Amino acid sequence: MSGKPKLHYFNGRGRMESIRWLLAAAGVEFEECFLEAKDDLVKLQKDGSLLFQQVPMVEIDGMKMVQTKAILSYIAGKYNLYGKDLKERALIDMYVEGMIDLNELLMVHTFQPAEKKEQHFATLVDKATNRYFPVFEKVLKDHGQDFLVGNQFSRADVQLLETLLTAEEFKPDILAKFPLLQSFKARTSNIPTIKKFLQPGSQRKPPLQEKDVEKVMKIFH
């Protein structure tokens, strides 16, 4: 058995994508075990691998970890991406919670019924540009450093970059009014481990397409 973390999820973004991002940013190689059908999920549930009967699940350091936030916190702590003290950790958690709220909106867009898609798109653009991005623009301005917390790279930076790039897939000019976020995106995209993850052929997953929705629904429902 290799020492690499093993990720159990479907072959797509969803809640596992932030975990892939964080491991990649930390320079950690990982293996993926894709759920292809409902039976694959049921097998994990029946053999006791899933504490709360749900994925994502990550096998790491002899544990079978579930719950996305817990997994992300563990990886961040293990690879020194979680600040230098409790105050920095609290800031990182606070910023990340905001990003997760926005990411949820982005993540579920593909699953919206046709008649609700337009309204949902308007809502996510509004919240991104009027609630969330102004916060991070101001944090960067007030903090005056390259990174969001302290003066070192953390999980908050990784998850912000992931969120910015995802938002741009929906609306390419969504960062037009946020010059500091634009420069943050350029700067963090060039960190070697992240630059590698952004290359074609990496384990980063493409945006979920309409045709993928049915397959995902069959696994989980």
Given for the second form:
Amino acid sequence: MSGKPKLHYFNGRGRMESIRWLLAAAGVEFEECFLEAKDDLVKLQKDGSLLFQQVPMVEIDGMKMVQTKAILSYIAGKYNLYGKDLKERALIDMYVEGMIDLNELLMVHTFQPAEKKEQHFATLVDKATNRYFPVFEKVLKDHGQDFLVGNQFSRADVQLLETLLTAEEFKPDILAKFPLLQSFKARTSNIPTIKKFLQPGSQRKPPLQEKDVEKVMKIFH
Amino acid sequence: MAGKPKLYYFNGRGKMESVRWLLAAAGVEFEEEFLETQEQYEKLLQGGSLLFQQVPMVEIDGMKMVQTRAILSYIAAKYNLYGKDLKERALIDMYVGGTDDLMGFIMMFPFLSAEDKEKQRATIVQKATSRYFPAYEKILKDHGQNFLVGGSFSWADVHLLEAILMVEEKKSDVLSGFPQLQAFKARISSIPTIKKFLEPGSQRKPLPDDKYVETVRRVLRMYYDVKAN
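What about the form predicted in complex with the partner chain, after the form predicted alone?
Then the entire complex follows, led off by the chain already shown.
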């Protein structure tokens, strides 16, 4: 047993990707066990490994943790990426929850039926550029600091970078009106642990292709 | 200014109900401003009070907090309902995530068509009895303690009681296969702050009715159909 956290999920982004990002940002090595078919999920369900019969599941510090938010909070708390006090934590939580809402929209886009895709794309771009990005642009503008909260690198910065990069995959010029988010992106991408995660060969997963949607649906449905 | 937390939401359960439960459980008095009109909502938006243009919003300790989960975490931590260390916190977060998912199935219920309501009722009961209740039943059985985590009353206990009562409103005998949960429900309900919250006249909100649905739709201009999941 290696002592490294072990991630159980399918070989793709989904709900596990934010966890990969956070572990990588914290400089924590981790292993992955990929579900390839429904049987793999059933096996985990039957051996009592999944508290609510669902993945993501992360084996870490003797626990079999489920629930993405719980896992992320634990990792952030453990590796000092959660601010220095209750109020900074509150800000981080608010920002992160907003980013998760946007991320959710991005994540489900690939699964939209063909006739709804165009509308969904428009919604996603609208929400990103009118609801979420302006908030973080303003946060950075108002305090003029490098990081979102408390002048210190935190999970909020990691989550924001992930979200910005994912949004750009949908629309490459989506940050056009957000100069501070652009410089945030450049700056944060250069943090050594993050820079390493962004290089080819890391455990970062590529976007889900149309052709893989069916395979993923079969595991979970 | 009272210094009490102030909740901005509709006069109904929705996403704010868990916040009401937790504040009440912690013995914290709070005020409420109910959204009834588009104008009120626009005013909140124009005033920059809603970080992501959404409610719930809670004014607390000089902050205008949004995002239900963030609000609940802050309250839990402030009032010592979040365990004693990182690992207890992790357990609480996991358990709350489950009850959150379960209550999520119920939250959209009032907005569904009559036909979808029947399907969703079945889904809620099925998920509760085959996925969520068994998990909490086992947790309580395995450690034999009065509370879910660390032998101490926490946010997880409040959230689970809230979820149990909500599912019972959909099927009154839903706890019949779960003796531990029945005892848990009785025990937690008799905690003085919770007992008070469960009495008539408290700030606990009733089951959503047509008026509530109409108000939400009107204020948020939410005139599209909501689908069951």
